[in-house]
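The chain that follows stands alone, in the form predicted alone, written as structure tokens.
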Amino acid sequence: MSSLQTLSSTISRLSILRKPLFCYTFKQRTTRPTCSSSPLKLSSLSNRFFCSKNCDQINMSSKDDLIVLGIETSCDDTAAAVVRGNGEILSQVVSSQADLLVQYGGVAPKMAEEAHSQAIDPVVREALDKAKLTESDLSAVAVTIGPGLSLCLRVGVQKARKIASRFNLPIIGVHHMEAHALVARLIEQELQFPFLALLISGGHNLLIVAHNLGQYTQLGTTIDDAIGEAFDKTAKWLGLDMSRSGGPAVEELALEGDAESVKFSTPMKQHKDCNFSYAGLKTQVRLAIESRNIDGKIPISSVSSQDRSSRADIAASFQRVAVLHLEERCERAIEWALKIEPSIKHLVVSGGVASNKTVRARLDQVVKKNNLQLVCPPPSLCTDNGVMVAWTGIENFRMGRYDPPPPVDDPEDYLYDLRPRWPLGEEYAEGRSEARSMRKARMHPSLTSIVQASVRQQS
């Protein structure tokens, strides 16, 4: 099926209300919705279904009455959280796969899936117990449906559907990167649309203008490896402790090193766009390590002081250039963003790498120079977590963007709506780069294109 056909099919099952919806009643569905353009049975997570405004049974007149469970399993953390409509975090639970990351030197999809399967029930149960609630107290269930690893996403979606069907709850499919951006609105009440966001993690580098909920312009993205991947590989090659992931390990060692000692070149200096590339910097780091005869198989805790010093210099030099690349791209992105939306006042920096203190400090200087304010969620909300999923679910729920309770049992051949490659926004014309090597085959239409097309259908 072509991208156009896929988009048309998705839009035909998508509906958006123009006003927030705070009250609803549900009627139990006895038949499964099907897609008219395909004989296959597809998950209703891709449909934005809007229930009746009749408030006789359930009254959602107050934001405090809204309680959403968020489930996140897009990569290597199993997370769940319960959040109230007023932003109160009732619970947050994360089960890390740090041991597997150390064992396999990164994320092994099949092993990650198995770990998610073992952790998902106790993690969700703990989240509900800590919130002192049961499933029957929930207003809805939100779950990440993409982007991410298909095997991992499936675990979270299956769990969310089981809860939603058993307790007759609406279900909200969440875009992982939108969740990273919107969690900043939970912790910063003054953060209004539009704003600029830099989302940086192990799998993604993304610069976007957030015009409104579900409507984004992509200024730049990674064309190969994301910054988090570069931190992880550098940590592994330097023999660092990966149990906390590579980023914190490199950041800690970099404090001991000379950031000017190794002359790494800044990526993509010749490309005047906002896209990112860390593959070349990774190669530079690997060659520097080899030239100094550093054996990454030997833990840094076991090496001589001279060897440790050499490793620290590489860590510091790498971090300086990696962050400089972010700075240069953000400088240009601010210029572009203010052309698009002159009222922008904030730069949101979120995702796992946003926990890095050097990243925060350097980008804070960039935004101040441009008379903007930097908004960074606390570290616990930067890494993958259930709070960001629950909050994004709340924001979408208020707009009426959710699906009806699923049927009680999914058949074995049921095809879940998983979106491993799912762009968040439409590309800005000036942001398109000839250096883009990202394959677009089998990529789902962007969240923004779906929302915009649906709005046009409704008008």
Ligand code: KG4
The other form holds:
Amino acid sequence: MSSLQTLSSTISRLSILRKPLFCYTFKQRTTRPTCSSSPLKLSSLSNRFFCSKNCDQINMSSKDDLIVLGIETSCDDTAAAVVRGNGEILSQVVSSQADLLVQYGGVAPKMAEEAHSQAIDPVVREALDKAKLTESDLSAVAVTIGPGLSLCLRVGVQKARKIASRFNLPIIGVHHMEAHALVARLIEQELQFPFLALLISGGHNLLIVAHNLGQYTQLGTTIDDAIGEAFDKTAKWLGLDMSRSGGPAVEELALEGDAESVKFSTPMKQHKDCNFSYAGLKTQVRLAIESRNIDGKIPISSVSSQDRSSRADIAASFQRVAVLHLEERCERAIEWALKIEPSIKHLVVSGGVASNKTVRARLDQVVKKNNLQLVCPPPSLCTDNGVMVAWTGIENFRMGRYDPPPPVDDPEDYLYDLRPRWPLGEEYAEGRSEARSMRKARMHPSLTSIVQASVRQQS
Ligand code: KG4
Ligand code: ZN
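Let's compare: the form predicted alone is above, so bring in the form predicted together with this ligand.
The complete assembly is shown below, putting the previous chain first.
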């Protein structure tokens, strides 16, 4: 790699470096790849950016002609999708590691990495085949670079770089949580910035104000576990079938139970902020299970009807309180968000747990009471998927935020710029929590601080 190329990597969104030079800012370009002595050979295809010495501005119609491949491997799903600039989903493929989840009761990084490595080629191939396209039809490749498990992220990034270098395609490094939020703009094209978003998944519980692309204020986060983790553990302890992950199993069983029967207390009542906590609720669930002599090792399919109904009561009561915690935090977040951005009209709810019907119904009531609108992607776009990555790639690409094609295949010893702990936004001062700031070691600077630094550099 030449020194020029190394430099361009260090200031880019997706840096691939030989030694640990961490990239804190990426260069915001205009609307096309950098024109240098080696311009991209993109002129032959209409859907690609034309890059010549003059670098013509692309017009709106060519933006809609963009075709982006999105790759997602941050946790336990290997996903790929092909999406058009106008939001048309040409294909979507997800290979889940459900069997590993059942076997290990959670995500085991080494096993997950191996599963991603086996799945990545066929998943990407299927995404392209289903879209009836080949790599040469693509305009760019987008890939999740964080947050997530490094071992897993690496598999997706390696694949994306291989395709990008072989087919001379720009590459966009995507923030997983930004992707969960922005996919709402694919399904609801009317959704403009600024908006409020609640992002709820297995590892995250975030309330953010989305001011603009890449610019977020974090109103609250979890001080311990995320809600999805609490659903997964509850499912495991109740002996439910985890093959579709724990959340859907708890949701289904909860339909049979009495949500008022077990008195769990709502977390963090005394904290007048927008942060979350689910560790205490998890403990309450475990104690309730123990006190009723429920043996989670016995699958629910083989227990008596009395035992089943007891499990259903716990599932329903847990779900009620878990969602009540979301409702209370969203009420306050709406108040705070409207102070920060009075023009906000929407609450976006996304991430795996947003597939839950009770979550959707209860939060719909909260937003209606506050004269806002709820935007909740369909379940297949709430759980991890390649579409959200491709779409976020498209949004960033349009803003000129991408890297040029990697020059050659990466050598074995390349140090990839992966961002396992990567906050999305800067914390809102009123929402700061002592407990959390203790745990900031080894965090990457937030996406928002990177974008702001880059915008300042440009002006
Ligand atoms: O966003 P996601 O697919 O992956 C992460 O980024 O973590 O979220 C996965 C989480 C899991 O904890 C899963 O149990 C939960 O979302 N989940 C649900 C439902 N569907 C998925 N939780 C409650 N109800 C559901 N229907
Ligand atoms: Zn996710």
